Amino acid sequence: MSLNIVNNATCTFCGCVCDDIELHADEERIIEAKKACVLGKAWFLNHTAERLYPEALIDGKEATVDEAVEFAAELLDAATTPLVYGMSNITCEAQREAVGLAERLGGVVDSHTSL
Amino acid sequence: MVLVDIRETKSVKASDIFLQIRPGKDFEVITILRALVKEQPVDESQVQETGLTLEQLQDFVDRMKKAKFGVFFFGMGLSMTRGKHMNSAALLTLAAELNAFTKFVAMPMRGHGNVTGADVIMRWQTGYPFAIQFGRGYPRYNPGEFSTVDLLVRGDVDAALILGADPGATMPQPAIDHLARIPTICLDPKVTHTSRLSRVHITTAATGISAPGTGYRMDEVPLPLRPALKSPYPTDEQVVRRIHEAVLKKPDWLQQGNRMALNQV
């Protein structure tokens, strides 16, 4: 089993966004997160690359991503004022896409900042 | 370090001065500080309401004016109590006014990883940091009106896309009830409370762990994410782009113009 070492990894658990973490990972999980705090360690060690969840759910039943994307677009397009909310634990690149989507939908876009 | 809170917290040990104010009096304290900064007379009875003495407040103002570079770090204790957004607005105004004397800034304390990035991205794309309505075809900003909890509690939205958040676990019950009533779509690395009340859940790669990209630190420094794992799931970015592309294939409501009237609320 090969061990992958990532130097200066960035932790996105909290707003401090420490960027000096040393991660030791095998194919499936992070085994060690050096220099991370208690919260950061839990964050890195809790997420794995395993397939623990179905790729998508529609009304609680397993579905493909294709079906889920199509149905999501239908629901959002049919709405008068859809809300796009959250945006905190995603990348800036994903945030950019989400704002573009909200604009096209004529909806509302908001983040944890409003709390 | 001056700590302002309604109760003694663990941070008291780290602070030099602790100012314990009465619950719900944040706006009053900040307004009195603003008056003192401008050397305006302050009514003794109004000072008493705050739980502090005039000497304490005057000393605080003197220290702020004497500082070379001051920072207000503020959290949800300010923005989620009586006064809400007006408290944050008052603190930002106080920081702005102190710049007549010295360098002073206000910085919100962030709970989540890239919420600062959300502010930066929304400012870049729309001119506003959060609580933005596109219902008229251009962005409008109004916390309290277009902020999520208010929208959900009033029942003003009729669909929701939730990403990088789990409001089903954290929001007030009336807001959660409305999310369950309307069609909700949830993107998350795990099946969450929100996923369970959603019509659609899509599993995505975990940000910074198996999804690459950029994240902003609390002080608005952008940092590259260095994922250590390869996820079997798509990233949030890929899924949102695909939903956007699917929506783009449908007729544009703004061009049709007929739904415009509905949005003129």
The other form holds:
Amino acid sequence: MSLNIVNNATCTFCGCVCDDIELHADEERIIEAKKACVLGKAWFLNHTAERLYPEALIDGKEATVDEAVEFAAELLDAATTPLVYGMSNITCEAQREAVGLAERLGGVVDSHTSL
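Got the form predicted in complex with the partner chain; could you also share the form predicted on its own?
The next block holds one chain only.
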């Protein structure tokens, strides 16, 4: 098994954009993330090249992406005050869309940093 080392990797998980991370990976996954904080380590070490889960689940059963999007839309439409949460690992454009969705639904926005 060969070990691949990537120097100066950038972590985008929490928004600090640390760019001095040293990643150690085998053929399948990252096995070490030197200089990464607790959040960054958890983020890097939980990414794999293999597919572990189906594209979507509804009530624990495999579903297509289209079925999952339709189900999510129904849930959001029925919600009294939907919460749009997280958004730490998505693009600015996707964050803009998420905030727009919350406004359209009469929902609220919160980030992972409120913990």
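Because the structure is a prediction, the values reported are computed rather than measured. Numbering follows the first chain given and starts at 1. We call the rigid core whatever largest set of C-alpha positions still superposes within 1.5 Å between the two forms.
J.: After the core is matched up, is the C-alpha of C14 off by 2 Å or more between the two forms?
T.: For C14, whose C-alpha is compared between the two forms after core superposition, the shift is 2 Å or more.
J.: Can you give the CA shift of G40 between the two forms, in Å, with the two forms fit on their core?
T.: G40 is displaced by 7.2 Å at its C-alpha.
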